[in-house]
Each structure stands twice: as structure tokens, then as C-alpha cells.
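Okay, so here's just one chain, in C-alpha cells, the form predicted on its own.
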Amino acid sequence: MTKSPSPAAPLLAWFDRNKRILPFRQNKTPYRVWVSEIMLQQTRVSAALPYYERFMAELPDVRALADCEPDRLAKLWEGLGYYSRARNLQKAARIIVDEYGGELPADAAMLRKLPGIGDYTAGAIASLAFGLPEPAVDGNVLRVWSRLSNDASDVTLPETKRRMTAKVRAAQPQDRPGDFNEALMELGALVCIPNGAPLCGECPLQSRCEGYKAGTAPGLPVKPAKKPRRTEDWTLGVVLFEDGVLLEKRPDTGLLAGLWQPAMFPGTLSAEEIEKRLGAQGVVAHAERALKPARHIFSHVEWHMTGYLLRAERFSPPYEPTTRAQLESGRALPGAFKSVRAVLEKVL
């Protein structure tokens, strides 16, 4: 592979002309950078923006995040997915308050010790918020760099990431490390795009790109084939009681930890079967109608859900009656149950 000249100057010139105006790029405090970077993990910018703005309006600093009621925090995150991100944000916020006086440490190694902060996020906070010369290498950057250097190594391998991170560090200008990191990410989002041919005609690094010269850029980066998702069948019981719905809280660990859900049983059950299952839990309820089948895709599992709308005569824990007001203010019903939310908006 031929060594290319440093991409810093043309990339930064392009970034200065073309960067998107985004709320987390305004008033760039360490806290705002941190929250935005966590939200943007596994989430498109367009999807994250309204969440970010609501989150900042209600929790404007580290201490507010540390003090937030967990159910309210989950509600602010509702629908954004990957809820462990929110839990780790709060765990880290409490450490920052207790050990760092409410201010994020201006040191990448110390940042990496906080819950939910890995190499990429530590590098992003250190460079964007504190101006430190730290690389921030995510999927966008790995894709750009593999094409730029015509590197067909598997980018999911730690060795490949370490090598490319070293190259990014070497190319990073000392006077604008954060802008350089952000420019690489922006180039990956707008020009050197995933899931299709890169827009090489719009790229400021075209003349320096070894992948473009070799005609290999569209096939990079190299990743192993994804394993097929397993599927699970579930039956939901949307059980109405007086002016509310019966919900239960999921376990504190695992998928959708600590969030609320309707009654949920493995398999595809009949109306009579779900009435019987509920009865065994102390809930006397009668099915009124079937719900439309629904599906939700997580990263490694796909839920296929059928269900019933039921009316309860009596109930017992673990189910709790939940009014529409409670659903709107403090009990997060995750996106996996958006079909249930649509039903509740009509019946509550």
C-alpha cells in the first residue's frame, strides 16, 4: 500500500465549508459532547436530535443527570433504544459528581474508566471538548481510512482498529484535533457513505485516496458476514383495568432492563391460554379481541409478537395499574412495544 500525504489540510478546508449545523456543535461543553456522542452510538443523527434537545432542556448538566429519577431518565430515552446507554450515563454522572466535582476529567485515560465510555467516546470528548490530540475512531472513520489507504483488512479485528487508530493519530493536526476527528466522521456520514458506492466526485480527498485510484473503494471496508438473527415468538396481554393498563417492570439486567412492559409470555398463545397464564399470576382477565401481529428487531434477536386486549376484574403483583398520565410522564414503554402504545392511545 502506498503511503498517502496527510489528509488534514484539504479535509479541514472541506469541513469548514460543509459541516452541518447541529445543536451539539453549538456551545460545545464536555457534558454536551458526552451526551451527544452516547446518543449517536447505533443511532442516526436525524433520529437522535429531538431526543438530544429534550434531554438537554430537562437535564442541562452533570448534576441534573446524576439526580434524575431512573424512571424519568428512561422516559427521556424512550424509543431511542439501547437503554443501557442511559443507565451508564447516569452511573458515570454520579461518579463525576462524587469524584470530580461535577466536571468531566480532561484526560482520555480517566474518561475511559467511566461506565459506558470506551476508546472512541473518550477520544471524542477529549478532542472535541478539551482540544486534546486524541483520535476518535468509530465505524465512519474506519470506513474512510480503509478506503483512503486501500486497506482490505477486516475492520472488526482489534489489530486492524489499533493500526488504523495509530494512522489517524499520526495524521491529526495538533492545532485542530477535534475538528479533524469531526471532519473524518462528517466525511463518512455525507460522502464516504456506507451501504453503497462512495460519492467520490464530492470528496476532498479523492486525489489522495488509494482505494479510489485502485477502483476498490466501493468494496471497502471488509467485514465478516453477519450472523443471522434468532427469532422469538411472544404473546402480549394488554390488560385494561379501570382507567389504566396493567404493566410490569422488566428485570434490572438483560434486554430492556428496568423498563415497563405489558404481560408477556413466550410462544404463540390462544386467548384461552393467555387468560389461564394470567390467572396463574393472580390476574383474572377476559380477552376482548386479538391485536395485530407486530415485529421488533434488536441487533441479535427478532421478536414476533401476537397478543390480545383483555379486561381485568382483579390483579396482583408484579403487575401495576398505569394511567395514561403515568405513561406520558414517567413509565417508559420501549419502542419494541410501539404497537401496544398505539392501542393504548385509543383505549385510555
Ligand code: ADE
Given for the second form:
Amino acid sequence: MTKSPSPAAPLLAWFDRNKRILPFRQNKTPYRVWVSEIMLQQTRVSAALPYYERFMAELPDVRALADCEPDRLAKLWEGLGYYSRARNLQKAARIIVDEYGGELPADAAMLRKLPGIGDYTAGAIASLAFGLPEPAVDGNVLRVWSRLSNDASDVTLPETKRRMTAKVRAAQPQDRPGDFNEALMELGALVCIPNGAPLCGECPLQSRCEGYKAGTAPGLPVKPAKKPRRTEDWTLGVVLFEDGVLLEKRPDTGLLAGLWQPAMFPGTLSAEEIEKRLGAQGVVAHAERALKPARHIFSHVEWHMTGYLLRAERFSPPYEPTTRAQLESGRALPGAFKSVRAVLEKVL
Ligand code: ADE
Ligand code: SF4
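Please give the corresponding structure for the form predicted in complex with adenine, as opposed to the form predicted on its own shown earlier.
Entire complex below, previous chain first.
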């Protein structure tokens, strides 16, 4: 590791010429920046864009978000995954209304106290929306910085993040702190890309990049191997009743909290077995056919799902018959059940 001059000037010049025109870069209010940064945390820009536009159209300000019906909010988030992000957005919006008169505080430490806002998001809102000199270090920035400084420290360690955050802070130009942060993220998204070879030939920082000079950049950043995901086998029952399908609301905590699901049992069951299990819950149903097996990957677990299409004569709580219209307007069926949605589009 050697000390390089601040990359600010060439980075900002590159950003001014090459940045993408994105909706959240227009009219950068604190609210718009906040929602975009939360959406972009676990979601690619291209995947988030349609959600972002729809969300902003329906919930244009903090008060609208605070007042939104939770099922409606889940519906606006349906398919994006990591639904706790939406629940935390609303919790924070309610605090902002109750305690700050509906305006996000212009202070990183105060932002940091709100649900769902960590160091990165607090720094991003503070710098991008309020012009405050705060760093905003996400995975993109850790990657770029590891390469620039040829630093092979494990970027998953809090100590590494703390140290790199201090370096970013020191390099930040006082007149454009937000643009500097966003330029680092943009360089990470467009040029200093993840998974192998960065596009160093297009990089405005090549002449001052230690990782490029040493030839080590493609192998950076260093992260320990991930633990393999646990897999779980499930059997789904897509149970039709009259003109709807029986759905059950998931518990208010844990995976996919508060969202809707079809009947679901652990293990891989036969048609007779699932009829029996449903019967024990007061649902008299007959299996009509097996469904195509499906998988869904969450961050820590992978679901392997088999299932059946059934028709019921009788149902009982916790199941609720749900029509196509209800599915479209108010009940969020998470992306994990994409295969079920496809079946329902044909049969409902
Ligand atoms: N990823 C997260 N926030 C971003 C932003 N403002 N610009 C580009 N990529 C991002
Ligand atoms: Fe990344 Fe290459 Fe630019 Fe260095 S020169 S910052 S490794 S793209």
C-alpha cells in the first residue's frame, strides 16, 4: 500500500461526463434519495427502476408513506424482496412525521437512528441530498477502494470498513461531497465492476490505481468464502375454492413477514399426504394435478418446492379465499411464489 493523491478531481470530471441519467438523480430531495438508496441496497438499478417510479407516483412524500395501508405497501414492494426494507421505511416515515414535522433531519447521526438506516444510507442521504461532507461506503465503494489502494484486507470486517471509510472521508472534496460519493458508486457500477476483471482501460483513475499497477485489481476485494446456503424442501398446495385461491397471511416477524402464501408444508409430500394435511386444518380438498417443481433463493436459505393444484369444497381459517382482483390490488404474494402466480394467472 502506498499513498496516492486524492482521486477526486479526475473522478468528478469522469462522473460529470459519464453518469447515467436516472430518476433518483433528478430532483434530489431527501425523501427521493432515501427511498432510492433503500431500494438499491439489495437490488440492481435496472430491476429497481420501475418499482421506484411507481412508488414515487403513489407515495410522493414522507406523509403519504407514513399513512400507506401496510398491505398496499407490501404490494408496491412485491417482487423486490427483502420486505423488511419496506416495513422499516414506513416505521421511519412515521417517526419523521411524529418527531421531525415530516422532514428528514439534515444530520447523519440523527438519520442513523431511524429504522433501516445504517451508516451507508445515513451518509448517502446526508451527502447526496443535504450536501454534507459524509462518506457513504457500500460494497461498490469498498471494492473500488480496495483496488485503488491495493488493499487486500477482508472487506467484510468492520475494522476494514472503518478504515476505508476514514480514507474516503479524507479524500472527499468539501465542495461536492455527494457527487464524490455517487461518482465512486457509479465507477463501481460501470467501470470498476465486480466478479473479476475491472474495465481499467476506461478508468479515469488508472494512472493512480495501485491495484492496476500491481496487477492485483481483478482479485480484489478480498472476502472470506460464504457459508453454503441451507436448503429446505416444501410442498405447496394451490387450493382453489369457488372463484379464488386459499391464501394464508404469514406471521408478522421472520422471513416474508406479513405477506401472503399458499398452503405450505415442510417436506416433499404425495397428493394423498397433502390432502390429509389440509384435511387436518379443516380444508376438504382433492388434488387435481402436480405442479412443476420450483426453487427460490433467499440470502441464507434456498427453497425447493413441489406442489399440487387442488380444489376445495370447504375451507377454514387461517386460509382466506382470495380472488384475482384481491391478488392484484391488496394481497402481496412474494416473488418466492412466482411459479404459483403463473399457475393462478391461468386458472383464476
Ligand atoms: N447504488 C446505490 N446507490 C446508488 C447511486 N446513487 N448511484 C449508483 N449506484 C448506486
Ligand atoms: Fe478499478 Fe481498474 Fe480503475 Fe483501478 S484502474 S479503479 S482497478 S477500474
